[in-house]
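Single chain ahead, by itself, as structure tokens, in the form predicted on its own.
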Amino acid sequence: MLEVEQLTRLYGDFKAVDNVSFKIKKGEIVGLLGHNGAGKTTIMKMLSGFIEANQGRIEIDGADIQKDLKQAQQNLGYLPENLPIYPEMTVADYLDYASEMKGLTGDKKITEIKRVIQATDIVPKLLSPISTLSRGYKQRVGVAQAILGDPKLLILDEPTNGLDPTQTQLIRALIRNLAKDATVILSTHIMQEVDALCNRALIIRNGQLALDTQLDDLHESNHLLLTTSLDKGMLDTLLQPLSTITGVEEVSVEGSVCRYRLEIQENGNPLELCGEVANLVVSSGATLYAIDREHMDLETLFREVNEIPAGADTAEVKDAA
């Protein structure tokens, strides 16, 4: 649905985006992550056609954004972090204006406006000037204009910024529903939001794509976490028969309670290994306090990717993560 190849953007001598490539299929909700200044906002602006790339290609549902910008933008909904809404307009007037900008007219325009105001729950504020709205309501108006026309690609920059928990749940449910028929790119600093909504995460670092990972794969690592009374030497000896365990790292020792991180081969079966290690520990007469597969969270991965020393290339970042 969306194809990005070798996307590059320069500001003078500064390379804000450096040779970024990725593909996103219909129905995916993809989190675009990175520190401030990493290049993610520039990428979103290029995807929307707001700024041009110095190099590379963007194709939205078969339309090349450089060759057929209007066709590509007809399939696009965009919510920037700071939406340029007009404070003197009422919500109804603004949505009417946004609809016409998207080429909606007549009954189709009316139907679409009714749909988006219901979806974002802004009916009570329809006749209110935008200047009188709270931050949360302004954000919902921004989401409403972004989804006008049922776009096939929806780009949302901090969509729940300023919303209370109830409103946040409303917008999250709306995004999930939209993804049934569209592709969604979500940029946010809230890792829990990415975990709650996204199938996949793209991490941008220094203008490059540092990591592209499925979240289901992320949460399943090739390590086991073991807590036992065995000291490091005794555990090393005990685990020698298990060739699929390739490393033992001591995490902490508190009295007789020792915590370890066991590395397993990629072809190893974590569940079977949990059982085998547990049997060996118990059979040795030692105490087994806990054993389980390590689950890495997105926040930890994001931190590890961004702690790679400056100058490391994209491949090194991926290998380290």
Second form
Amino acid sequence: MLEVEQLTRLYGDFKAVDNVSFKIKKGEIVGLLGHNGAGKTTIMKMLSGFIEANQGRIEIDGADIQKDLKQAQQNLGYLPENLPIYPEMTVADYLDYASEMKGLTGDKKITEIKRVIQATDIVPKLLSPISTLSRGYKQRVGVAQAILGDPKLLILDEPTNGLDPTQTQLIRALIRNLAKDATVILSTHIMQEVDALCNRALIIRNGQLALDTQLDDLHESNHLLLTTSLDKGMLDTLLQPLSTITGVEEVSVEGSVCRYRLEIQENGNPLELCGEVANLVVSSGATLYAIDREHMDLETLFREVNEIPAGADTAEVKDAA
Ligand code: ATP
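For comparison with the form predicted on its own, kindly provide the form predicted in complex with ligand ATP.
Okay, now the whole complex, with that chain kicking things off.
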């Protein structure tokens, strides 16, 4: 659905986006994560055709954005970070204008406007001038214009920015619903947003793609966490018969309480191994304090990726994570 190859954007001499490549399949909800200034908005502006890339290629549903901007834009809805909403217009007039900009006319236009105002719950504000709306309502008007015409690709720059918890839930539910028929790429600083909404996270750091991970893979780490009284040497010997344990890393030692991270071979069964390791530890006469599969959360991963010193190359960042 969306293919991005070696995308680069300079502002003067400064490289805001540096050689970023990724592909997104139909129906995926992908979160673009990164600190302030990482380059998320610049990537989204290029994807929507709002600004041009200095290098690289973007293809939306088979249309090359540089060669065929009009066709590519027909398939996309874009919620910019700062929406250029016209303050003097009413919500209804603005949506009418936005529909025409998208090429919608006649009955199709009316049906679409009705659909989007209901989906974003802005019916009570239809006749209000945009200048009188709260930030949250303005954001909902922005989402409404982005989904006009049922686009195949939605590019949402911080879609829940400024919304109260109820409206955040409403917009998230709407995005999940839209993703049944469309592909969604959204940017956010909020980890829980990515956890709640996305199948996949792209972490941007200093303009580069530092990590591309499926959230299911992330939650299913191939490590066990073991806490026992055994020291490292004794544990290494004890685990030797288990060939699917490929590494033992000592995490911490506090008196007789030692924590380890055990690496499991790809074909190893984590649950069975938990049982086998537990049996071995207990039969050796040592104390088993705890054993479980490691669960890596996105927040930890994000912190680890961003803790790598500046100047490290992308491969190092990926390895460290
Ligand atoms: P935020 O989360 O704060 O919105 P971001 O990840 O979206 O940040 P961008 O807005 O893409 O980051 O900015 C990336 C870098 O490019 C930043 O260092 C920013 O200062 C710089 N930048 C963005 N727009 C311009 C511009 N028009 N001229 C010069 N520099 C710019």
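Residue numbers count along the first chain shown, from 1. We call the rigid core whatever largest set of C-alpha positions still superposes within 1.5 Å between the two forms. Computed from a predicted structure; not experimentally measured.
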### Message
Rigid core superposed, CA of Gln74 - does it shift 2 Å or more between the two forms?
### Response
no
### Query
On a core-based superposition, does Leu127 travel 2 Å or more at its Cα between the two forms?
no
### Task
Examine Lys180 after superposing the rigid core and state whether its CA is displaced by 2 Å or more between the two forms.
no
### Query
What is the C-alpha shift for Tyr289 between the two forms, rigid core superposed, to one decimal in Å?
3.8
### Message
After superposing on the rigid core, how much does the Cα of Ile245 shift between the two forms, in Å?
### Response
4.1
